[in-house]
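This document starts with one chain, in the form predicted on its own, laid out as structure tokens.
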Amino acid sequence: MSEPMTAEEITRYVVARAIWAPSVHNTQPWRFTADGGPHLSLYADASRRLTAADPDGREMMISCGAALFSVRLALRSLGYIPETSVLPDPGQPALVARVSWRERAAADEFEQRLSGHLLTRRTHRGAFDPEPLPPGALAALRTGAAREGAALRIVADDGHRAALAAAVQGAEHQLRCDGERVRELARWTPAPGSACRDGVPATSYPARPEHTEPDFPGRDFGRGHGWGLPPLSVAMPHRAAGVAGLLTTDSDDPVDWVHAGQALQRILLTASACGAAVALHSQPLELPWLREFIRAQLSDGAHPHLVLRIGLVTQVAISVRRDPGDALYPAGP
């Protein structure tokens, strides 16, 4: 019978999984501190915030929320019950959460399934196959978002779906004309073969845009260099956009942003467990006037954080992450 893991070993295990959470432009804007006991602190790393695209830190906090959900799930996979306090200290706005584990309870089958995708889930950047999602998948995704204090609103109406696609199109066009944002994006899109362990590698996005109907354009990560993955097929017809949705919260404070991030990671892992993939669009939510339009016209007054598209696809994307040790620090005095 093996010896039980020490608190230090548990911390390393958890952080090694949490760093694979999604983050805007794969900035990985988090750091963890631990003192060898059964607790862990998660901080937002403001040095990795997108100053042009994310001036208020909303996307940074969503990214940290996704990492927080991964911490909780990794602890559950070990049979621990995480005790979580979100934004526990008003005097430390960068302290996203404190998590401790003292009590034990075996993980259920669904928690084990989700935890099995912590290291393998990848964000999709492109179109989907035309096949429908498995029965019950959307209901599971909506239920999961609600459990984390957010909502996944499916945009099924053709007119609203077209309006949402147009918002993504308009935002992408405007952002490509913004020199400061283009330079910022360039800093987080290393060239093929780079040794960088953060940013969006050329192995994680298509070299040529995959158009859908209606069209939800992705970021121009290659910026005309021809970087990216070749198409799976020589023919490039309009493929499926997938099921479109909005991730929203009722309020729009930092704690809501963290909840949105936890809901996002639960959605992504649940989709992966269902055999589906998710594409994310943040472009229109980075422009205040477009975000307000989406809030007022497409999300019943709730505050939108991300546009999601969900569908089935053969994934070949390869992402990168920093070494866990680069994100884990000893707790200060």
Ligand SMILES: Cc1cc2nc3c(=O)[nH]c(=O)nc-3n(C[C@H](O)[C@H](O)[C@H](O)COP(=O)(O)O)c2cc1C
Contents of the next structure:
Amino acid sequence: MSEPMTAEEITRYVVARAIWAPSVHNTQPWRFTADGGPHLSLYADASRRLTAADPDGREMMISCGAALFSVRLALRSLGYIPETSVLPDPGQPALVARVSWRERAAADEFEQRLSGHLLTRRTHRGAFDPEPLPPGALAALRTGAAREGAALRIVADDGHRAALAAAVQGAEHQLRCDGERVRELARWTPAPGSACRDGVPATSYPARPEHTEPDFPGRDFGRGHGWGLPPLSVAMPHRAAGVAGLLTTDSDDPVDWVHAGQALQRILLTASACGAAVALHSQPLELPWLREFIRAQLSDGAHPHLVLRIGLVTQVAISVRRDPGDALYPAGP
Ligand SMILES: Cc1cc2nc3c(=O)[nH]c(=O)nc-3n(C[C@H](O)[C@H](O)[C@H](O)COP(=O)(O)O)c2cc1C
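Next up, the form predicted together with this ligand in place of the form predicted on its own?
Full assembly next; the chain just shown is listed first.
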């Protein structure tokens, strides 16, 4: 029989998985601290916050929430029951969570399946195949979001779907005209072949936008340089926008943002486990007037955090991360 893992080994195992969580522009705005005991702390790294796009740190906290879900799931995959306190210290707003593990219980089959996608899930950018999602997939995504204190609202009505797409189009247009935001995006979009281990690499988005009906334009990661992945084939008929949805919370405080992030990562991993992929659009949620429009008109007054599109597609995107050691620090003053 093999020796049980030490707390230090467990921490390294968990952090090596958590860093593959999604984050806005792949900023990876997190730091983990540990002291060799069966616990770790997760901090938001404000030096990685988007100052123009995310002045309140909402997207930073959503990103950290996604990493927190991965920490919990990785511990479950090792047979530990994580005990989590979110934003435990009002005097330390950057302390997103403390997580400890003492009690044991074997992971169930669903947890094992989800954890198998922690390292391999990728954000999709572009259109989807026309085939429908497997039966039960949407219900599983919605239930998962609710378990994390958020909601996944499917925008099925044609008029609402068109309005949501129009909000993404309007936002994308405005963001491309805003010099400060364009410069900020440039900071997080390295040129092809770059050795950067953060930001959105050219191996993770299409060189040419794939239009759908209605159209949900992606961000301008290539910024006119022609960077990005070539199309998979010349003719791609019948490409679809996928099932559109909104990730929302009932209130809009930092604790809700962390819940939204945990729900996001649960949704993304559940989708992966169902063989589906998800495209994310935060453009209209970064503009207060469009966020308010979506809240009032499309999400029954709940606070929207992300537009999601869910569908089936062959994924070829490759992303990058910093070394786990660059995000893990010894605890202490
Ligand atoms: C809060 C948040 C907002 C995001 N917004 C967008 C977006 O508007 N467009 C996009 O293509 N990806 C978006 N993403 C996905 C990130 O770009 C992606 O997670 C990151 O580049 C890492 O790539 P990976 O998810 O494939 O590992 C967002 C992610 C988060 C957590």
